[in-house]
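Coming up is one lone chain in structure tokens, specifically the form predicted on its own.
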Amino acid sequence: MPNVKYAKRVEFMKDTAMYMRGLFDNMTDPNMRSFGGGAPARSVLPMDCMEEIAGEVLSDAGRGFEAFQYSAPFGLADLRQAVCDHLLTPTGIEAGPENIQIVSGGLESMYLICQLFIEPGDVILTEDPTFIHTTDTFKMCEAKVIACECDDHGLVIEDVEKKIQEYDAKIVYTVPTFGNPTGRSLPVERRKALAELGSKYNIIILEDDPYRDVRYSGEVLPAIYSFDKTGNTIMACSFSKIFAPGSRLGYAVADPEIIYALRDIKIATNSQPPGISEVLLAEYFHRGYYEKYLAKMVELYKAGRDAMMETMDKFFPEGFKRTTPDGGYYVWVEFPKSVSTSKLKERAQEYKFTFLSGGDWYPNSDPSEHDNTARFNFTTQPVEVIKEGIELIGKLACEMAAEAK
């Protein structure tokens, strides 16, 4: 092993990095039927239309030169316009291409924003639990992550304001719609209040909203960004959930001044988004495929969600609690304290099923304090596998609960 000294940030992110290694190992193990990842179903990936689009546009007579050459650090102009037309305007967000930065995957927005705003030791407030992959990024940038109180509807605004004052926080991070990992959605009045806190304390409200368009039930909720009056809210979204993870594309929506600053960080990082993916995605929107595939996605995932919740209610042990997500990818479960989900996961893996134990998703707690929690994904597996796997996991959990008595 080389006798070299790593940067301090590697130590700061050690625990979350180790967890993320295991997460990706589970997602990519071909022998495991996983409820642990956050991937789209194979059947909704737009491979057939991409075959058609790629053949036409990745040629010298089409958009080949544009795709294969260096391009604008902001991202392709027509893709930024497509984001406005197809994703923002329909949800009541007033924005133009000048408000859009195309990024290399949704998480790059978090990295660029941290590079722009965060000094070592600065505080970022999050939900409790929160998206562990993002906390990995925050810790890499040497931020201190502080969790805020949450209830069944998400962030408790009074506690957020208290902690803004207590820690002189720089950023409040939230996944407000079908949140990761819980599936909960923040009510309208709390969204408005968060935007107002950003203005009042002159801090950034970072609205991570990659699941917003994948809705199965309930009323469409306005974005936090739509309530912002001072440019203190930044929305970060990904195309991984509504197009394809392999495209490595996402976008940020912000005040033009912030977008220009993010562009400078982007240039210093990797110059531009992946041009081939950008051209293919722009054409995907222009040719009307997005709405068609979104409808297909919603129909399929709703069936998976319903099957998962129904099977949980039938086979999970007495006293368990779960969320009822109106969209997105996940159901969050709290088992009785007698059920250790880290041990339950080990037992399930003997039968080639896996999921994510939830203890590590609480930023300021020892994982053992919440070892009765778990995140289950319902988008990747077909309904019959969901029913089989959740029934098995439920029976194993019941056995564990009985053993503890």
Ligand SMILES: Cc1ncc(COP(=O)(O)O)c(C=O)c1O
Contents of the next structure:
Amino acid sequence: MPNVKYAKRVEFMKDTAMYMRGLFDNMTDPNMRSFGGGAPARSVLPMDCMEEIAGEVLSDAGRGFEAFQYSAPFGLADLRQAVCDHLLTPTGIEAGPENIQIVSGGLESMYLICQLFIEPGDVILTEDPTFIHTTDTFKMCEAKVIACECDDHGLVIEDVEKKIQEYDAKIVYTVPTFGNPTGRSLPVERRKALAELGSKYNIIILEDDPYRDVRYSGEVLPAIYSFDKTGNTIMACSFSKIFAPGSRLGYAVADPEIIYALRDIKIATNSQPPGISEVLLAEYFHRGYYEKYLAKMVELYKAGRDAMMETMDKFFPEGFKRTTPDGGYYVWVEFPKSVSTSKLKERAQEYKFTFLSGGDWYPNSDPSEHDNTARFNFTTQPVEVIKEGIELIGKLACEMAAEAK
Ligand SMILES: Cc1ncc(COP(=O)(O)O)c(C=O)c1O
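Right, and the form predicted in complex with this ligand of this protein, after the form predicted on its own?
Full complex below, order starting with the chain above.
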């Protein structure tokens, strides 16, 4: 073993890093039927159309040079325009290519934003529970993560304002639409209020919104970004949920001044987004495949969501509570306190099913405090596997609740 001394940040991120390692191990275990990760279904990955697109464009006569050469640090111009035309303008967001930075995977926006705004020890406010992968990044960048009070609709604005003042917070981080892990969506008036807090305290509202386009029910909600009049909101999105996680592409939307500054951080980090992926994605938009695949995803995932919720209602123990997501990838469950989801997960794994226990997703609590919570993904597995697995997990949970009596 080398006798080397790691930087302090490695210590700060130790717990979240261990959790993330376990999550990816679980997600990539071919023997496990997982409700744990946030992966798209195999059948909606763009494999069919990529035979056509890749064959045509990754050639000298096509866009091979753009794909394989060093490219623009902002990202390809036609991809940034396609983001505006296909994703932002149709949902009421006014933005042009000057507002867009293409990034190498959605999570990279969080990293670049921390590099731009966070000094060691600065506070980032989050939901409670919040997406553990981003807290891993925040901790790596030496931020202090403080969770704010949440109710059934998400962040409680009064508590956010109180904590901005108390901690002199630099960033408020939220996943406002079909949130990860809860599946909840923040109502319009709270979105507006958050944008106003960004302006009032001159801090960054970081709106992480990778699920916003994957909606099964309810009205489209305006982005926090659309209420921002002062350039304090940055929207971070990913192509992992609407194209392919393996493309390692995402985008940030912000005031052009901030986009310029982010570009400098991007150049210092890894120069530019992956050109091969960018060209394939740009053509996916230009040839009208995005809308077709999205419609397939929505139909498939809605069936998965409905099957999961129905099976939970039938087989989960009395007194359990769950969210009803209008879109996205996850249902969040609170079991009675007698059910330990970390133990339940171990029992489920004996039958080759897995999910995520929720205790670690509360940034400032000991995991044991919320060991009755869990996140279930309904997009990765086919409906029949969802029904079989959720019924089994429900029966195991009932046994556990009965044992505790
Ligand atoms: C809320 C949220 N933000 C960011 C990401 C990261 O996306 P990517 O896979 O593009 O890095 C995810 C992925 O699960 C997510 O759920």
